[in-house]
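To begin, one chain is listed below as structure tokens, in the form predicted alone.
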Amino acid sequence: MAKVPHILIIYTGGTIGMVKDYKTDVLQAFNFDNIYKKIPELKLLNCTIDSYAFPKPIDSSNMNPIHWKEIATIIQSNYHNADGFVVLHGSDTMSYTASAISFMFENLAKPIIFTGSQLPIGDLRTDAKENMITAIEIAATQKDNKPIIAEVCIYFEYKLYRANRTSKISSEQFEAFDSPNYPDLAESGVRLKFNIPYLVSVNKPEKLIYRKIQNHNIILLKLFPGINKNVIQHIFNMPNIDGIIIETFGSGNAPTDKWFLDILKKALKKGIPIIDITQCVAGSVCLGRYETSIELLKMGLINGYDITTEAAITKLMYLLSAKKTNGDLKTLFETPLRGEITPN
């Protein structure tokens, strides 16, 4: 007889865990001890459910690497007791947190599904119930007593995405997330339909390795026409900076002004890695394709390919925390570690 999967829900904060007090019209945190009473449909799922709630719910705008560590520690502590995890999180920074968690766990063989909602559970038109129910169902879905999903994902509005391929694209629509450079992993309709060729496959599970993100001394610089030399110099001269990510134009292009290139070279000589990622929602960096990126290629900027900004930030933090040398860091950043990039 097949074992009934056991799912752990981790509530960190966010709209999905809020209910409205209709006497005061104020939102307050939902008591997850009463989850079956509030969402009786969960009883129909073929799984058992436990929950853990942060003592003080965190608005996703206040999420930071300390909270990422707390989420990861809870997962690690319960990894052998649970068959899957559902993390309830505010949508604004969900892609950052979920991407970070994807890098922090190596040899992951169980699902970690992030979800949230645009409206609280008690609202008439809420998306919270469907998102939570289906996220739990996906985390509990198995074949031959093995989970179908063995990676960190985001489920939102009928679609499952690889977490480190996502960005939040809307603050008003229920379709709040998108994965422009990688196909959906599953879609919820009358049935759950998994896009099997694009899933991470685990043949022989290895021991889970958990590495903390401890270094977040990085800078994200978005280029724009007419960006000021003094501004860039000031940013690059800030103390204790261990890594720089530049959102460039198109396929990795940037100004060819001598002063701009000299600032980059000076930072590189200090041993500060510089990552080139594109501002475009979809597409990839291809250093050297145009004249405006040839010098960037020559001086050794790291190619971010089609990585999202959220994944670039968390991957760089992860590699810096692992104390990789510049040579190793460049090689590892340009290598898919958790399916986050597609090299050209």
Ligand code: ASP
Given for the second form:
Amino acid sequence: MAKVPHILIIYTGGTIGMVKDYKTDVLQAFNFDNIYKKIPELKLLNCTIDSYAFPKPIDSSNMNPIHWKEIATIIQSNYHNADGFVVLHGSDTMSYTASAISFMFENLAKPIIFTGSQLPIGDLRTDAKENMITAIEIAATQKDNKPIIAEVCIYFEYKLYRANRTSKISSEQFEAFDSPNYPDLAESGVRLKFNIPYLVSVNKPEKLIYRKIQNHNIILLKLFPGINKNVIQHIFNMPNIDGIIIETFGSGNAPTDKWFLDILKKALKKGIPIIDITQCVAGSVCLGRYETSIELLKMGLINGYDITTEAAITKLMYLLSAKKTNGDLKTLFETPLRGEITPN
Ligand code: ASP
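Just the form predicted alone so far, so send over the form predicted together with this ligand.
Below, the chain from earlier opens the complete complex, with every other chain and molecule after it.
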């Protein structure tokens, strides 16, 4: 008889574990032990569950690479005794954390499912119950004793997404996430329907490699028409910057003013990698398609293709932490490492 899967829940904070202080009307994190009181159905799932809670649960706006390391270290130290992981996390920065974790683990062969909710667990209309129960079910789903999912995902409002393809798109709707450049990995209806051709498949599991993200000396610059020369100059001249991501227009286009291109060239000459990603929600950078990106292509900007901002930021931190520079960093950034990018 097949062994019942064992799932580790990691509770970091966020709305899913919050209660309202009715005197002040403010949402505050509550003790994780109460989760079982709030969702007794958890005991009915066909898996065994263990849990770990951050000693001090946090709103995800306070998440940073130190917390990413805390989550990853717990996963790594339980990797052999758990069959899958569910990370309860605030939705605000969930796409960043989940993308970061996807890069930190190479050769992942088990599911790591992030979920959260838009309404607190105690709320009558809460989405927390469904999100959490289905996330656990997905983490526990196996075929021939092997997990169906072997990657880092986000489950939210009936859909499973590849985490490093997601962005939070609504602070209001229950459908808070989207994956505009990659198909959903599963949908939860009457049955759980997996989109098998789009899942990472593991034929022969290799040893899990865990690399920490330690370098976050990067900048994200969003262009807008009329952006001030002094501001850009100031940003590019800041000390101790190891990488810059520019959110450009459309398919990777930017102003052709000489002063703008000169600032970029000077940074590249200093060995600072510059990545071109699009501020469009969907679609890809295509350097050289328009005159407004030919110079960027010629000077050697890194092509971010269809990567999300969240994945670009965490991938750049990951590559810089691994001490990748110049050519190596460009090649690796433009190559899918965890299914996060589609070079065209
Ligand atoms: N502010 C909350 C957080 O991200 C919102 C949520 O959980 O959805 O922690």
